[in-house]
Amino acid sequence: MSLLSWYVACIQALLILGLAPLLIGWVRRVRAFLQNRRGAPVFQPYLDLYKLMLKETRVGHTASPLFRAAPYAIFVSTWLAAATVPLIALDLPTAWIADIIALVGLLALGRFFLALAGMDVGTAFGGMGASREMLVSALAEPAMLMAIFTLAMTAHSTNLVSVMESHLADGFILRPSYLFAFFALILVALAECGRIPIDNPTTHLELTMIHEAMLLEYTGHHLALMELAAWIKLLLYGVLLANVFLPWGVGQGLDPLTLGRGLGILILKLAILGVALAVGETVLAKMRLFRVPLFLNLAFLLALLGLLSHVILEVGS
């Protein structure tokens, strides 16, 4: 790998958390419009993590060290997890480590340590989060896996990379296995990023909130971590979505036209899904939390309709 690859890596690393307040602004921005709402500026996000970071940080007498460690490991976690998904190119140092079984482990160490968290302080709220979190992701990660799966069927590799390479090589074809498992993925995103219908992020009700009843004993710049931790996660599906399974526009060389080329085709990617993620958030409504299983069932039937697609239509023909 020459230096020129690594600049772009870390260049591609400072873009997510660039990009990720950038994004959840512009949801907030279009869902306030379909809402007949003024609003509050794209970039208010921004404005937000610079005050919560000047702000003096309280922590509770009963924390322990793991209380004030956690949002470092779930900012850090999270954004390792958001660094091995390629954005811009593709040939880059950390191909290597693209793979989807070490992203669900990232994933997954944020999550632990954002349990351990809400739990640390023996809040009843905190506690309440957490049961309901580990429950969310008990259900939307195999779900998840499998959606990944059939693509990397295709690919024959669990490589990010290379199932992109794979698509790019193979053209425009429109796969039932694809779109199954998309539809999947994106019913997993919202569980996973705590967006309506599962949870929603702007509400503080007790006896519905899940992220944000994990959150509640935060300040200052621990809770600015933190919240940007959840952006990065809902930017890192997007990218998913928007790269993964439509990998066209992703550059596939180093230099400068190649890789605004491919910056400016992501953005126009994620400002659509963010359009309709607003638009979703919008016209429906929080289900009840008995009703969550219900919904990442059908996540996981979609994800192996998928699986089983691909091997009776492609694998067996």
Given for the second form:
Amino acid sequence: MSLLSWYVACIQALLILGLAPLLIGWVRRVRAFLQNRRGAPVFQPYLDLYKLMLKETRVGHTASPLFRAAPYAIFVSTWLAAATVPLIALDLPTAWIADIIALVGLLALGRFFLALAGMDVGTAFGGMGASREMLVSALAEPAMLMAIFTLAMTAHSTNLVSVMESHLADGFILRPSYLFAFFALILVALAECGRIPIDNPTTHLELTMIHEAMLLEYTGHHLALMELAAWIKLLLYGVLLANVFLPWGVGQGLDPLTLGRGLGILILKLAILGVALAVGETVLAKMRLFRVPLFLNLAFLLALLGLLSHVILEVGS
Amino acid sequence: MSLSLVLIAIALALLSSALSLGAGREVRIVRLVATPLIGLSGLLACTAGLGILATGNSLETVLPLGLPWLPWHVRLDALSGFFLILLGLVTAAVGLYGSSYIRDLEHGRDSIAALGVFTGLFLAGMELVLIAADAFVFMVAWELMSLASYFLVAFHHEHAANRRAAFLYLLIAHLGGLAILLSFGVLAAFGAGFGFESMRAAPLSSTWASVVFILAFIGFGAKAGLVPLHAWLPQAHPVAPSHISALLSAVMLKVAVYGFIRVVLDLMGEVQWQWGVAMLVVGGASALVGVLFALVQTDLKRLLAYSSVENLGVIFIALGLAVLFLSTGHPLHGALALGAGLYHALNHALFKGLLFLGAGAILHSAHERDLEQMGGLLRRMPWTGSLFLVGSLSISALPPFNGFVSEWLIFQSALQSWQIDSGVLRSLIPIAAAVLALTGALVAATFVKVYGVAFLGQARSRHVRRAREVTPAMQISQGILAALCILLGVLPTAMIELIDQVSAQVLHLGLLQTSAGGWLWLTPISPDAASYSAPLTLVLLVSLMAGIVWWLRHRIPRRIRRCDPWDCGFAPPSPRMQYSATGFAQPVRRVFAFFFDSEEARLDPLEPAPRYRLRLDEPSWRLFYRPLAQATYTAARWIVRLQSGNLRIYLGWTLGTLLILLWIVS
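After the form predicted on its own, can we look at the form predicted together with its partner chain?
Everything in the complex follows now, all chains and molecules, and the chain you saw is the first one.
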């Protein structure tokens, strides 16, 4: 772990902050195009963040100190989780600090505070959002871990860098287990990022909110941090899907040319994923809450099938 | 030296018991002398455990007690030492806490002296179990522990429900005790002696070994509260005074784990893979059932008790993995799984102790156990609230707290299942890991509910609104446990080195190169396969958070104004509009309806004050206990036919029995 790789890790961490609003802006833009709307420019999320940062921050009378600490905890844990995923370079020292199980743990830490923040002011919608978020995550987390275990057992490692390296070394092999895990992770990503068909990020109908319900009492720079954390989470899942299953293009060296090429390929992959997400959100409708378990059970079964097909078909041979 | 420390600790516990017995009307003696002595006894036990783990050898001696031809053998080795540390840490905090806590009880109807007497005996029993080196002293100490704790559970005996819970506890404890006795009986018969030394050398056929395993699993599993023998636990643990609940849940359940490891891994040595499968199945079922029932509880202490069922299930999943790896010829991975299980046992003792003390603090100052009446306690009791948050984060297995480390280690050892040759086992272990993942996420939901409903929002009743912070002694004792939770979460490598001694003694080999990368890195298999650096995670989390706060404060004019909550512009929120604990759990209850026997009744919603009633039962009563009770009753009806009241028939039975015995002997 050279000093240079730590620099690259810092650059990647900052790149996450820069790319996350861009990805969400792109998804919104494509969605607007598909829905025959003009839509906001791709850079609108940056302006939104800037606006929120300058606005006055309000806190309810009944809020406890936890309410004011939660946005920082949520933002930092999500950011740190994202910083352990190789973005443009493989040689990433932060990946050794937290392996992929710890990444899931860090995301869970953020979610824990998010749900508590929702319940803090003592409003009906906040509690509703927290209760639903914990249900969705309770069903999504095992599916996510199963999908991850499939990858980890193939590479004999839970370290993302090792997983990607072994994948690169093997060349492109279409493993059934990977295919199952990939689809399971897509379903999990939709649920965890609060996208259609689980949750509607643009909803204004109170009774269907999940993520928005927990943010309802937040304003100003608190809200900016929470929004950015949610966008980082979307980017994180996008990068997991794009880089872990298809690691080609991620730079194996640290010279500027490799990094630049890595960045270009990453943006291309994310742009494609963004289009897929926008298409999905345009053609699908949001589900009723009690249909969500079926959706996530499907994710869990896919992940379990992936794991079983790995231990039965692929290990012995 | 260390062994005599333990003996002194036992003597102190007995002294505390005797002082309480002699206290008579001077009940202050219990609070001012006897309870601190409990804490001191715990501290000595912990010191002794640390001492023996630091040196790595074992000490033994013979006590001039017991029967003339069967003196009491005691032995202190690494395994006992580890569990003595666990017992000592929790007991020290409980001793400090108890002194303040029982002050309220002095004016109650229940006898404080009895509380002191049985607490001392209970602790002495647990400490003696941990150093017992023959089956005789083990069973004496075990029964001392069970009986003393029965009286502690029955402390508030004026309520019929408490008496019933205590009786159920006594019944299952004795069924378990019988199974343990029989398992020792088999070992003693083959080893020709009651000493653990001769039992270790016992030449067991695989059938008899399985018999010993099944008996030990039933006996220790009943004490540990594994499904389906768990029904007593959520009834018995909550009704004891809170610091005793902490001892019961945090320590006594671990003594059962100790006994199980002692018999199955130490005394028997050779393990079979079928045992591992049984442990995985029972452990997984306990984990899932425990957490689902914890999630739907509204009584805080009962919720914590159900969560103990869940955690013991997790520990047995880890031990089951250890048995599977050991039986299939992967001793190094077996050692890792055993280490993970032990680590989780210690973690559970710390955070469950902390949470029970927190629940006791709420009970002490707000006189409330029902979550539906709580709310807003973080502002009323800032210290208890903050420390309870540490406990909630730890139990939810979130980094960088201690629960995460043990869960991470269990996942890592489960991920080594590809090394096993049998395809069935290879696919069974990941399913157990899936159950563990589901359990972990549900635990987080449970403790979001507990913390959100009890400590956040607004008070739902008048007496909770008037709650005050508890005394400094009670805060400090919670603080000690919370600090240990953080310490074990951030510096796992130090603890792993101690656990290494245990696996070196029990399995005769150390853990894998778990701390090979130095104190910063936890690398159980190899640095390439998995690494987690808890210190760096904590440093990064804290420094980034501080950095952002500092940056925002300098860059952006921070105007924070207090206002009414928005809540989508509906009427200003009242405490009754908050989400209730029952409401929070409703989606999960509906999704996992299969696990509950529930009965919901809504009265007419047009009534001015419509009421909602919900009754939740455990299917284990319908599927296991009632049929068992019915079968026992039917069997008793058959046996009662022997009792005709006619002396000649009785003599006939005696003659027949004698003839049969003579036939067998000849």
